[in-house]
Amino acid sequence: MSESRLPEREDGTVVFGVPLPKDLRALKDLAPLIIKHHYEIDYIHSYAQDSPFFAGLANNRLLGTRCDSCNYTYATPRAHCMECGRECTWVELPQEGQIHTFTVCHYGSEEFLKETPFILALIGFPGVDTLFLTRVVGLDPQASSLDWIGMRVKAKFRRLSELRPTDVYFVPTGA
């Protein structure tokens, strides 16, 4: 039987002198190993039943869904009603609403890292039964105030759509 062995790699992370104590009980005191590794991948993703929502964003329109049976309206679209289970239809939502609640995010994913701190809010619309989670731009996150609750805001859309939820954001109606 021949020896089985994987070939050695000539790329990737190469490390030298990684500490390992002779007494393994000391491992609890080992500082975390930190490496920088570039990672890139082309990922093919389908928005499937949510495709109309993103098509709406690309055309400066905010779309939700409504149950034709019980008239429940969703700001975040659903294919089927959570109240009665029937299929929902697409409807255009108002582009103006009010801040229902908010938080100031001091940390964020890579998408928002350069924008921290930023304001994330739930927006309520007249005639819509659920809230819409989005960013609010044009308010100072360092001076957040409960006075923002109930503030009227309006939708703004990125000029160049990326077909992402971040293609829409809200600003105070006076901005």
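What you see is a predicted model, and the numbers here were worked out from it, not measured in a lab. Note that the rigid core is defined as the largest set of C-alphas that superpose within 1.5 Å between two forms. Numbering follows the first chain given and starts at 1. What changes on going to the form predicted in complex with its partner chain:
Relative to the superposed rigid core, residue 35 undergoes a CA displacement of at least 2 Å between these two forms.
Remark: with the core as the superposition reference, the CA shift of residue 44 between these two forms reaches 2 Å or more.
The rigid-core alignment places the CA of residue 118 less than 2 Å apart between these two forms.
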The other form holds:
Amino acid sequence: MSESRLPEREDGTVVFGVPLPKDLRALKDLAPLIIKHHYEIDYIHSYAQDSPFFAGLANNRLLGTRCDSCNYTYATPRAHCMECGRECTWVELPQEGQIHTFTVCHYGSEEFLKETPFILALIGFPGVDTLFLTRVVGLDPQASSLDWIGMRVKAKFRRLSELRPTDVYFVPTGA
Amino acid sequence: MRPVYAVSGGVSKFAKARPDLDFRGMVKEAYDYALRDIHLTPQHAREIVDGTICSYFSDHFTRQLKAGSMVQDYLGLCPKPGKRIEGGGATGGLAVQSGWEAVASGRFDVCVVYGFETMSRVNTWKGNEFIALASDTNFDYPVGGFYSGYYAMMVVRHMKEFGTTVEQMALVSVKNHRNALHNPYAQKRRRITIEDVRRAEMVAWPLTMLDICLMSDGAAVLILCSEDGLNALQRATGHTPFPAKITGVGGGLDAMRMADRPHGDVILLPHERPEDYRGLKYPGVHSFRAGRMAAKSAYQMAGITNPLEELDFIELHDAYTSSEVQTYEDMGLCRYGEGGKFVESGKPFMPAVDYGYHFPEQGRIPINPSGGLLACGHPVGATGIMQGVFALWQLQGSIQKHFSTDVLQVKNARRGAIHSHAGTGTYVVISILERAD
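Let me have the form predicted in complex with its partner chain next, following on from the form predicted alone.
Now the complete complex, all chains and molecules, led by this one.
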């Protein structure tokens, strides 16, 4: 016969001494009770129509897309053209460009906090209409200056691909 | 379309954390204030409210799906209809416009627009992670997703393109924190200097802790009515309401990825000419095209041809000092590129408040008299609605009543704008409110 009660947790008491006044009218003065929830999840994420870009990264190639119809060229790829709605073709991007703008993150989201300070930049490429967001490595994060804009940079690829956009990063061409 | 009026509002005190009240309790706090202000009992409200618009940004922060239905039952408004609106940082402003649509269309005569956010439920840096999920999670977030970083990149380009300085941006922080000293609803009320802003901890170059708004817990409520709704309110309360009329609504969107912002021609406002912008590649990442689109459509509807001359104040979305400067330009208060000089001139400051600096043209058009997001806080789903409440109080001339001081009352305010903006300018909405008498 099964026991007619829920088992208690094996690690014993976790909440201690919760007050409750004798006079229930005093409950409105009870301090709020606060607990901690843990929440963690693995998502199954398909890069779907963006997949070829990541296949490119894993093979040390930087891929963008070009609209077959209006010739608009995207450094950050999209499968359909934002200007005319037609389907785009995959093209190889130059691996050298210029810093269009940048920042140095001294703080960051929790996931990246341990990597601070890091340089985020948007890179422009000759003959390409849109930009590409990336990390720039090889500049002193404490010496940020507007003079960094226009600096020529080149792509470098991590040896071990993770199929993430950080498989590629940029360094000054002189470096 | 029928005329739509804002008739009453309430704001819960924005705070770093409100462990004493959950989202339902905070909305209830703001709702009860709004009802009391028009002498409406909750029982009468149950009878005359036709429906609601619910505004909150993040399911991650709330971790309670269908929170709108929980607020609706907590307010005692079931089984009236309602729906939730979401659009990043612009969620609150979008909700106000959705309420406007519900009333203008004839569907509702009395509509309660409410919003909240509960951002204290995770630590600040996890909160930044949640917010950064509102960027492209294939190409942007994994590179180092951080909204302060994105805005920093935008203003760095603005500085390069137009010569905007960090000291000009710091003046926005001085202004908004100083204004907030007289706003009891504000979260951070301080007298600071340009040097204080620059000496504060660097977050994302060149933006420091004092260039960036706060995370908050808070709620806000704005009640909208048709003319029939105003009459129903008068019958229910025996009091004549003192509403403001919503005379213009506008909106715009832009590509999620900043990398995709094109380089084309400026969208012109009526008082601008193409030769003002010869050679300027627009919007790039230095300007918010969606903000300009929102301004153009809202001004057109309200019949505004020169906003600097025809608006008495603006409550705008200053999540960053830099984005306030950029928004002056989008809204046509000055030309693109002149936002830094505009703040230096003193035009967006309150005319009679001492900020510790001399300005040649102080007080031409007060911007964020309330203290804005920088000082009031930014509980995302509540923020745009809070702006609507503060704008209503300005137009009613009732700031003294609600703030217990009239320092922030814009004298003879007849027409104002509220501006709500989502991450890097992806969604922007602008609504125009005017005195109804």
